[in-house]
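Next comes just one chain, in structure tokens: the form predicted on its own.
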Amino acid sequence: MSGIVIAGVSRIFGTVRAVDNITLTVAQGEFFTLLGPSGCGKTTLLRMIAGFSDLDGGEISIGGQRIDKLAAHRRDIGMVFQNYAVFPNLSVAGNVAYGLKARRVPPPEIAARVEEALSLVQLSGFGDRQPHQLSGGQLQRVAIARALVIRPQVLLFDEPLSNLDARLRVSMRGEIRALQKSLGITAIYVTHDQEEAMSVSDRIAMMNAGRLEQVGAPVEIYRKPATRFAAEFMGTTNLVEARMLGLAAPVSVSLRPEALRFAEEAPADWPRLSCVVESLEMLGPITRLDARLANGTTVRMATLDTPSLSVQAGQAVTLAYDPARLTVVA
């Protein structure tokens, strides 16, 4: 069993709680995302979990062994960098041998395993290449190969596709993903980018400064988010005072921009709200609408592009919202 558990760690820098009391469950197959801002812990954390950063309280345990008092090469643990972290100097198959040599593994293994590990990621065939040759879709493929070869129990990831460019990033996401359930193996994966997130996990951990602020399925804190940082981060929505929607309760709520249509378009029970077009955006399928209402109030609202769709800046119209999907915030 390669579940990992995160008990009360702490890491501190001077007068920074950069990881802050953090406790976590990840099970054993699953696909985990640490997401927030720079600066929020979720690479503190996972170079802790890696064992490339030290403890000042807590313990961490990988299937049920403690491993944080370990030297990071013996936590059977792959790690992919930002950076891909590629030697210039070796080809793409010495690359992926270097851990395999490192654990002195016997030659004629090293050149099956290294061969099955660039399958897996795609590159079968590319062994020696060297990495000046290579796209950085492919360099990214072969810091993959090189935390698989040595078939570790836990994959770690650190804004693996940070340095890929959107449409690369879109595609290799998806890759990383079918990879890592058809091998089975538990991964932990940092990032600050919502849609990332929301794409590739299973659950989800909000960091924000050095504190846990959510933990769920993607659908669950996109939905319900328990806080006001939860619901700004995770995409775009409306937080305003329950009242400025015609409601007497006093509390905040989040409202995110697809859940508000034109009326006309709205089911009859949905409350109305009169507005003011301030600005529209129109991208591609999606359109973004900012209106104002009358207590001065600036809500979105994003619609699928609908070719008869004639509203412009200054316009009065009524909008509906779902009530369902308002989430009180905290």
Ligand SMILES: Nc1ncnc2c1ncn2[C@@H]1O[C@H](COP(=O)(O)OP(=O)(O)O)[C@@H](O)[C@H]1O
Contents of the next structure:
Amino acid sequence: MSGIVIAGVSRIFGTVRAVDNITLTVAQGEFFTLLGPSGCGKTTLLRMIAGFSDLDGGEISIGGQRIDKLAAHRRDIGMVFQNYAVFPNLSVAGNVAYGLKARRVPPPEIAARVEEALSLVQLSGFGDRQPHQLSGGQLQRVAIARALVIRPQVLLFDEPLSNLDARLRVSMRGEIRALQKSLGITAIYVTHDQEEAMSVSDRIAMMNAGRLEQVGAPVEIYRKPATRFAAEFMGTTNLVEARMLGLAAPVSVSLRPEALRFAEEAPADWPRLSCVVESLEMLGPITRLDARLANGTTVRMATLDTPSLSVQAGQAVTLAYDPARLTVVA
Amino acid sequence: MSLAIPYRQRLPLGIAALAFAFLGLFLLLPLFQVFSASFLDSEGTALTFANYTKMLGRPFYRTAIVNTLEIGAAATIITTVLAVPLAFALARLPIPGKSAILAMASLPLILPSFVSAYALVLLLGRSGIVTQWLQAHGVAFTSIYGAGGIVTVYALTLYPYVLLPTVAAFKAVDVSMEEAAQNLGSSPARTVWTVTLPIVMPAILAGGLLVLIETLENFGVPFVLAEDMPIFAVEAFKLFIGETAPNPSSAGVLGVLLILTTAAVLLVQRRFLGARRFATNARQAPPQLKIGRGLQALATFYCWAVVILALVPFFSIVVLSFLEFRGPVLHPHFSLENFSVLFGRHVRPLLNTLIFATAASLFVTIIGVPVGYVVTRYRSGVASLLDVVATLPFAVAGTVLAIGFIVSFNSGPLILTGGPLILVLAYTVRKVPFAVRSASAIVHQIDASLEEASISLGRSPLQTFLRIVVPLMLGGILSGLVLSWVTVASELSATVVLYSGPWSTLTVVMFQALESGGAGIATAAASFLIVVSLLPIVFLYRLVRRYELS
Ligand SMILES: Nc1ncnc2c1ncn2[C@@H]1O[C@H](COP(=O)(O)OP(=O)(O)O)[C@@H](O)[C@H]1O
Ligand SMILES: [Mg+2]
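What would the structure be for the form predicted together with the ligand, rather than the form predicted on its own?
Entire complex below, previous chain first.
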């Protein structure tokens, strides 16, 4: 059992509450992502799990054992760093063997496990290469193999793909997810990229200014964001003030752009909005448009490209929205 | 896990504790002894201010203070005036043979400055070769002894302290700033004056203050050239050697005053220059300026002239060492006599020099590298304090530290006087700041996440330091080792106070030969020292090249 329990954990730097009383449970074998803007405390929380940052409060346990007082090198946690941190003075095989040598694994077994780990990340035959001969993507694979080969209870990733180009990011994230699932390792993954988070995670914890905003499956957070922050950070949204029947105070309501359609394509029972197109953005498969309502509010709408689509800025259009997709946010 | 110290802090605290123990015993204790000697009466029993009033009451010592400061200021100004145009030319003008010039320009840093002073005496002294030649041709030549000669030697041997950082600063200037100035209507010359120079000013001042500190502490150069002009470090030495009372109170007073002066300069340097680095974000070195042929010829001449002139004294010593001396009088015949005397009668000091330098440079490295690592990686009060203490020897003249060593280890539980270890320890303490600085500079370039990766893979912080950090620092550690070896081999100021019996060194042989007029042996010893300084540097250069260690 290697589920992780983070209970009331805090970390304060001077006046900054980098991590502010966070409580989380990560299940055994789960791919769990910490998502939030830069500076929200993701790295700090991850480093506390790895043992590189002290706790100012709270407890962390893995598989029922408290680990927050344990020395970092005894925690048995694999970590993949943003800048790869591949040792430049060791060959690829030397890097992967490093943790096994630290554990005094017998040499024949080391050789076999290194080869196995390299083939897992599709680097078979690269063992003798020096790090400076590898590309960024290959270095990242070495870093992953190096972390996997020690068969850690938990694998931590700190923005592992942010130094790669866009295409490679997409294929690597798929590989990472597949690898994690096939090995059944518990993983905590840090990113500021919501699309990446949605594509790889079983569950996501959204963080903002050191605090948790919402924890849940990607779909759940996307469709039912609990807060304005969660709604806006997870993709684009329309936030409008609304008055609920029976409530005095106004509430915020979130409506995703894709919940809007042109009136002629929408079911008849959807509410209609007449507005003027302000601007258009053709992105290939989808087209975004900003439209202004009579009261001055701008709403964003997104639609799949079709040959019949011909709207221009300044044109008056009628839009309709799916009332079932309105979400009240805090 | 009952220890209260968190695991992550055990390695740095352990290193800091060992370093404090070493520096406490071999730096702070001797300094404290010098300090307290200055406040005790000559019997060492009663507390008094009398030593200070007595010393400062004597015009002779007041003159020594004034002389030292005046010479230091003059040398600093001249060095700067000499080095800044040179730096500008090397960084921005089309000068043929630039890399050769730069390599030659760093040589004075590793060659002993008092050898340069001694060469000046042999050439231009009272019975110097050039002096005699001039007199034979009816040209009156006034002596080079005194302030003029000292300042000349300082300028020629210390200019790299200003040159090297200033070249780096000129190269780091963002061209777009100059382009902005010219775009606003400023001529190229005015741009250099109003934009470029202010940006590099902090580097110039930092180098200048280093020169000032070096002049304040220097013992060898004034010892050779000052004659009867009183100079701080020399007078402290003479007082200490002459003092018969059990408590060296007078030498203590000079020592304390000297430390306070250099410490003040060092403080000024750290306080005011640390914050005043103008951040420029140059992506590439600024382009060469276009200048006319005449100006280019002039600049080329200037660069080569300065660099060669600074090496002329060392070159002449080597040439002179192969000539025949009868006492102090030189005869222009080729002869190996000087060397046969040196290798015949002074093998012991020669071996001592090699052994002491090897031992001390190893100690320095073993202390300096971990301390440099801790002060760079760990931001805590303990680390800052360690940084300050490890930098302190830089502000302490060798003479003064040596006096402290004698007072501390002459009696009591730890007796070191009369043996070789006291020399090695004094050398080690003196060179620690350089080792710490250079180690710290390398650690800055190593990504901290490499260490975290190693720890997360199961290596303890200590194993990580030994298996990851040290191998990555290897090139820098080796060059630091060689540099301290070279500078220890030519150490004079602490050596003349501390050596005894069979434990003398090459520099002592030179020192004694100078005092007794044995110029031949002195030149042979100096040549040997020059070779011994250059060989490891050449070796290191080739090694670093071959393995691309740096
Ligand atoms: N060692 C530190 N000292 C002081 N402040 C820190 C330190 N590490 C992080 N912080 C601060 O804590 C906050 C969270 O940082 P971090 O965890 O790196 O954020 P993220 O990884 O989400 O971008 C930031 O405001 C950062 O400036
Ligand atoms: Mg981060």
